[in-house]
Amino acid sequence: MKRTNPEPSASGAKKRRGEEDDEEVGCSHAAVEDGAVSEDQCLPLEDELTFSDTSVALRMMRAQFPRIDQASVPPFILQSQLYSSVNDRTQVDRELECLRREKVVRVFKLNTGQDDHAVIFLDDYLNQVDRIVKRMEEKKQSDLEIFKWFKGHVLDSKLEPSIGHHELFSLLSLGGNVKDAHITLLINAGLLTRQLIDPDMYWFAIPSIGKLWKGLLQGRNELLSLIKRKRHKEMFLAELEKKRLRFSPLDVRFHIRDLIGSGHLKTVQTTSGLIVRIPKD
């Protein structure tokens, strides 16, 4: 199956150069030589699109998380990506809930305006909290004991994505005398955000991830637009995964898994390889 996409002559050369620049071979932004991923994790996406269970999928996608220089965000996996990586959605929900209750991972509601949830390994999240405290110590910030109380009494016992103001105060009070300034410090650090519909409720949050919201949404739109411009609104996966997106720091693999899991793309196996296409309404 061969597709041809002629370009207008006035901009053809420029677009062709842009497309050549977009070509990317190999793994995500993480390189093999620095040990971020091993060679067996650099297989074509078609060869590792699905996994046997949720835990395997999480660890593989964590290893392949794109390196983002502009944001100090721990590797995160979208729940939609898990739905594209494990064939049984019920299995994903069941195993993810088990991992959450065992305190292996935490699930966060993303403020993208859509039903997006991010999964982060708890150790990665706690390390990020420690880095925040270290930076504040260097700036001689006061009231830093609140972060110890937050880790030891709140994160350790409250496993859901949100928490009420009264419960937050009660849990923090197990560490010491809680002041309003303590809560403000947690909010300013990016660890909590107030819910718009109920200001007495907070979402647990991922510090610095706000820098990626725009890229996440723009990357989705850019990838879908790319496929929609094709004659049959489809592309071979092997061709698509070589593209480098212009408006998202997250790589194409990240977005492909997300869009398949959310139902915006579907896959079709052919004798020539796996095709991804826009579903017909």
Contents of the next structure:
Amino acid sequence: MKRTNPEPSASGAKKRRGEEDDEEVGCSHAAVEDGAVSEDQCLPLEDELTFSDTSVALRMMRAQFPRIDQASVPPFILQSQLYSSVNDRTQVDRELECLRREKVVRVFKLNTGQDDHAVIFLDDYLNQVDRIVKRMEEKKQSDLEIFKWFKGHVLDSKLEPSIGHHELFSLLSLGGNVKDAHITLLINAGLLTRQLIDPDMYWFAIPSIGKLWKGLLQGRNELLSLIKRKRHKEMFLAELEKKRLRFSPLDVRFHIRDLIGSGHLKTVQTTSGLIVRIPKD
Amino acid sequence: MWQAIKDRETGRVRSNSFANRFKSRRASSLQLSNRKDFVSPHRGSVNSLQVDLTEGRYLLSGATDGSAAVFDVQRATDYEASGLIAKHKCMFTVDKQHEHGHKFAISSAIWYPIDTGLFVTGSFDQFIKVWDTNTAQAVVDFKMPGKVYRTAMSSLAMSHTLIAAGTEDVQVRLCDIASGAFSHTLSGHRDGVMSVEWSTSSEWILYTGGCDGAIRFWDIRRAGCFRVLDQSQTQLGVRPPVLKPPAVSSKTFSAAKSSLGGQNRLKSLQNKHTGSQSAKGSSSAKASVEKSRQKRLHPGMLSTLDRATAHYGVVTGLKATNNGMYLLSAGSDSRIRLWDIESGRNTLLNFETGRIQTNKAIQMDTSDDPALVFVPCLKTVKSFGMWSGRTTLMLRGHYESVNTCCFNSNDQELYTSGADRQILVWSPDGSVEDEMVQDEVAEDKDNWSD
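Form predicted together with its partner chain structure, per the form predicted alone context:
Whole complex next, starting from this chain.
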């Protein structure tokens, strides 16, 4: 694992590395996940700001995704978080492309107005779709085969974040007879949204992301204003980590990684640790 | 440095690599020049800069106050501070006071590529004017259907003298200076065209980037565009792999999509179009009835159905590399993408730009030997390594946002201009010259005969 500052003692390093290996193994088991999250909150962000590899970074950040009980959203990682976690951005893009082609992850475009993309593991997404189907069954909704066709035909072959109307229709028709009402059902479930610029194209969407999306935007603004209010517009990373955000259900680390990756914050190494500051240009 | 010259003498270093060593060292150490200054006569933000292609001596600039000016880059008009600072005043300007001058902002001013006797300016008053440099008179006028965003002429052209004009109208028009008329109208974009660039490897190929986010490749000898760049068609690496990657899935549509070139994709789009139409129709299987029912598109116009976008936003700048293999595009989604021209794929190189100006076109430039890309990012100019995407230099000097960068590869100087009405010169920090001066000052002590 890459370290941003040298460890004070070798035994300390071994202990921390041991903890993190446990977490990595632990993140594949759902039972250990809660334990992993609480263990790693005592590990400062400074020590694990960068990773060596995109897939390692994705797994670690998925494990650290905050558990929110009200919204049943699969854990997602923003692309800007990946940029701040791995040194070489081109490497991130290319590895993400490889993972996307191997159907390990799926990339979605979020409509925040900036170039935000969310990366979700495909298993999590498919679980989410199944949960939606179950919920709709309980509400006695009809025509639920459309979701099966969606999962089987559309998700399997269309790996880009957007899809055209004709293509959607033809891919779904491979399963059976498709009507416009079916597509309305998919939109209501939150799996597709229409594009604002082009009436004929749809974006793939993460269902029930609304609350977190709002929290993302507000949390970003809150964190930035927190730092801007300081006299020299900078703060120690260790101190920033301890703050609690009022408007966002996502935790501070999530926002910090995101803002560093999108260029709104800059980290500077000093003798007393990492400082986060707002760049002048 | 003398060691390098000795190596050249003895033949250990070849002449090209000898020259390139110096050029690359100079180009990687640019800073605001304290020896050279352009006195800008413009009263509005300077939108366009170009050094002439034949000698690399004259700089043409166009500004928002409707003025275009020409500067001599190599000879200064006067010197200040006892000969240390060279001031370059403009040789002449054509502005609103001129009887044939533009009435609104000039968005693009380019030299005639063959010699500096003519230059072409495009303006928001919907006119493109061709000027004679020696008499400063407008020779030919072209009236465009909308505000002109960018004009371009091919530097390789042997058989045509066409000006490609991107306007706020969806069609790209090619104007012929020799006949004074429009020779081509290229349709396919769905919104205005903000950037136009001719190919550096073929005189017939034109690249255009539109406000709809699409980049299209046109061969002007044929109808329609032959390629539309799609940001999701990617290749990992700067050249496409020799073996094709395994097909994503066995479905026919995706197989058609992942195949190379735009042709299959366009045919599949046409098939889908006719397929869906005939499915809705009742009994007509005959081609003639289908033709009447649906507007049968010319194969060259099939590209209008292709809605692939290269950027999530407006394409604000295009630059083809000098070797004709790659195309750089800047978009208002603050991304710069590098495209492999032959395969038409996104090479997924990530340039660490923060934010780029979104409402106006920007002009980027590239340097060959240290393979750098110079991009104006709001108030700074950043230079990135072309194959690594990392920032090598951040040049801060402008007071407002920067619009254009122009790299003079003869002298390894960068000229930038922006909304603060200044044209700044960035030159290498001159350490080599200092070295040489030191050596000259040390006289030959044995030479003391009277």
